[in-house]
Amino acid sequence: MGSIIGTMGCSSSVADRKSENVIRAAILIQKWYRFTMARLEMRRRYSLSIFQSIEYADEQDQLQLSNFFTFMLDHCTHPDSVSQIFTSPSAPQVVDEDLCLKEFEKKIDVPDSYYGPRLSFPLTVEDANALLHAFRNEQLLHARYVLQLLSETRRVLKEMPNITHLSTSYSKEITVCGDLHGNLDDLLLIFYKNGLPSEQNRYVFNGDFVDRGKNSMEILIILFAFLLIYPNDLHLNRGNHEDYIMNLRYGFTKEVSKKYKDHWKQILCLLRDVFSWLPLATIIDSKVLILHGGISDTTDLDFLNALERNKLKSLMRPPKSVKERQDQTEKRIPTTKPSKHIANQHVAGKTQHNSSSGFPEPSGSNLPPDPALKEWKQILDILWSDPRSQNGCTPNKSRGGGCYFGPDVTAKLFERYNLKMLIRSHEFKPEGYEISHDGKVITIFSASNYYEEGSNRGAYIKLNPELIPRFVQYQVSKFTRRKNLRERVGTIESSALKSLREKIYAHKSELTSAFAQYDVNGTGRISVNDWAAAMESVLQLELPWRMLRSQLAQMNPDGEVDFMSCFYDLKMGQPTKEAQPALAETLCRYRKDLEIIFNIIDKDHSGLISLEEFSQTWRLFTSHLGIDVQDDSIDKLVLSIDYNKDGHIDFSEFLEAFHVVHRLEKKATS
């Protein structure tokens, strides 16, 4: 008996160290899963940082830039340049008021050949349908339907107010979308979601319908087509991409160029019109205020619903009395060469200083209020603004345009209109949409995948009688399954040093200027802190540099880091022995920017540029920004350039020569 209880309590103690052993070893896998989930999510965070503060930075130069594309603008106005679209007074005659649906179908023909939609109008939902079915297919719309259709939405948006108000009192939920910037797949996994636009489920759609993505014109199609049947249930703010300018840098421009060969340009102008003629906000129950982008202390929403709103075609080009009285000011004002770093704060002499929205004006101006000014300055607060945990209303600093608005200012807002709840989009979130100020906040972005496949998901906001906001996700997944998470944000990552390292590069003597500063010794290393200092001081990103260190610079054995290795990996396109190393590296900076500019001086749109034409413009373009570049330097580069010595070159194999490329993946490639 005693050896049987004996074995017994062998039995149970083995059976006691297994389950110890066993909790012990999933203690380990938990702390494990535990540190790798934390460290992908570590990454997908910094990788995400880099993507918006990359693009905050664009579009900071964008706007800085806006005097200069005006002056561009107002003075390139060859018969057949993009600019001629836009400031000619024939160009518009094309798309003239008086030209009705028949002069369209009178004027363009519409080839038996054609398989696409045959639209009529007043368009049906069967006509919608059809457009959604051609452009699931990848059909286009032909032109003079294109035409046709943006007519009657001018016609349809010029009767409508400012400011929409909406009850809920007609439909059980409305539903609230942001951002969709030209992504087709995720306006159609909404319809599929959420249902098509009808009077019993009504749509409001904020803003940024184009840009960065390649269906822009499908998508504009689309919610035209719908606000056209529905013009009661589905409603569009404006954004800040409805803006032409905007297009120019972001895509849009050249979309519709290439899908529309021969009628582009007609489609622009009176692209233009519609953008203008977008309202400005909705209103939902006399308690939600939807608007894109956010507000100011300076907000005055009955100033807003009384204005002109499409005298302002776009926020880059200020009101002309604005360009008036900022010449009066620069009488005033003893004109100075601006050093070479600082072009950002002095423009072609000007002295300048950021508004409460962020926006550059002259300074030392003691001029009167001016309308005019007022009312481009609250667009462009509404447009371009995001809020922010502090209080106060201060320049938003990372975008160049609009405010940074706190608590308090969103407090003072809701009280003197009895608001309850802001709705506003413009701002990329993780997770599709953000609450910020005590839940009376909301950020919501639509377009999933926006820097990279699997880098966010969308979301919508569905809307019911008691103003209780519910929230729909969703991710278009076309590659994304077929990865497990840590190649997921393995690509986010790579892709997000990618364009980090594009911009080390274009500012790679500023930054070797930058670390000599801290290697007094001339030993080619310096610390991890001021390594860290350095790349923030120039590139101004506001990224965490110490934990990004190990991912674009060598440290040596003392802890030391060798600063010269942030550019071992990367080279200029082709190498150019004409191109000076500071010369090739500021067009390196402003590719994109001279992109816009030639395309508004190309008169024939062949993508080639007369060698005067481009010696003038970039004279130009250097003198605005403050550059210090010798002419004979780009003379010589532009005649090597110029191979058949016809006195005009490729200014795409020109903007090819000046791109960064990574070695390592050159070799991967070859």
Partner chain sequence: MPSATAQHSSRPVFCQCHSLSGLVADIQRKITEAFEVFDRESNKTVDVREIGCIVRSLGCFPNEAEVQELLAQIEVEEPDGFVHLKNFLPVMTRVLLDKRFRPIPEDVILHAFEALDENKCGYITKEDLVKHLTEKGEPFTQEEMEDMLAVALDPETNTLHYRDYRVKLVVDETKTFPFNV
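Would you generate the structure of this protein in the form predicted together with the partner chain, following the form predicted on its own above?
All you get below is the one chain by itself.
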């Protein structure tokens, strides 16, 4: 593999020799280039892998939360206990059904200083254009109009069946869009490329309009406005994120509370209703089924069409009938088996007992079938399932809800209902779409740059009257100069690694114990294999640890890993003297869960809960998780946070103290 100048036969001319050199040089350069491109592709892939694993692990945490709610219901019958709030539907103030447009007009004043759009009902295209224009300029729609819009939307949605039937007979093409997740730029780009909704330009939006992105509210406003203007031409399906408990975790609730400081409670309350009235699916020409997640081997479209969809405000809490709860008081301890995920007994464990669809069912699952439970499972399956290439229907272990369904399940459903295609969303796809099950199943994902700038394209489907799909891809770009591939991958990679490091930090004590078990001589170093094994078993993320090692931990010249080095440049947000390290770490790891729980406890949305409520909840939560925390340690900590000494704490402030900060980043910004 040495030099370019090879030995030549004496009959070759100089020109021949030269051109041979050039060819060899070209091959070499091409080889080298493809080598670097391959490595770049590997980095891109594992970065996306990191994002996706963490996202799914997060969704599993959400499942644990529901499990916790069930646990609380099982364990707390004391009337004064905190869990009381779970026994009644925790709707703080149900917005009166009779509250109409005029009521909002009377009750909420719009000041003259407001220069945003002023909507007048019934809405017209002018109103829609005004909204688009305002949102492009980052204006907010006034709370009064939001409430009016939502109340009108609810009124219109109520008239619709669970499954909408469309026909392509008179229109040109129907456009189907997937997850938007609060990315307003993507929606605007779609409208720019494909035109605004109208009688001649019909749209189906397949769920997950909210959470994660920062313009979930604006997306809803636009979609609902067009729904009111063109109720026969713009159709919405419910996604798994159109769920108030998901919104507590994934950012939508926070967005609303920040944008609408005076009216967010009302808005969220009304939204909870509106979401539950969103149709579950759309069928085009009786041949193309469009729904958010997927199907299972028990999916029953007739049953789905007949149930009362608005009863299920959130899928995070399986329904409990009165009878079941009475039975529960006899069987005190639910039969939880420790999950195989527990690495070390003395640190936090997770327990779960799974039904066939994955989500925890109330312990009385061997009781006669409960119709409410069947309804819940049917909807859960269509909103949470993912297609896979293996046959069969198995619980969706990545997400903890719904199932994985194979080509045989699809084929059977198609045969039963005489269908030709299934269009679904719910899963991130680097190209914005993917075709599976031999062309029968299409995944459409419309949020470009979902994980990070440059991570993926978005796409939408154009379905013509022959029901042949055509795909249009796009990618929103903030930068006027197109970043080259190397820069894009660099951005994605550092963002992914940052998330991963946070997760590592949140599991510091578990990891330290796991490492120590391999470090027999107490040298502080272990082999790469042992390090990788420890990381995998504690974090439960299937990632290429050996490949990532160089980014996460230092290695000495002997080829051994200095395992504590992975914690070096990370620390807690605010150093809290009163918190012992173990306690602080637990709070850090479960920050999001606690935020959700506290939000639910805080019935009047004041942002405060009493010390008593806090302590009780904390005790229940840690006992459910099997964490051993000293009783008085949390009390001391809480007292130190109660600055006013008035018996209440601002839990957002409290939790804010336990987020992970990257030291290097902090240095850069300070």
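Take the two forms, find the largest set of C-alpha atoms that superpose within 1.5 Å, and that set is the rigid core. Predicted model only: the values in this text are computed from it and were never measured. Positions refer to the first chain, counted from 1.
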Next on the checklist: Given a superposition on the rigid core, I'd like a yes or no on whether residue 557 shifts its C-alpha by 2 Å or more between the two forms.
Outcome noted: yes
Checklist entry - Is the C-alpha displacement of residue 254 equal to or greater than 2 Å between the two forms once the rigid core has been superposed? => result no
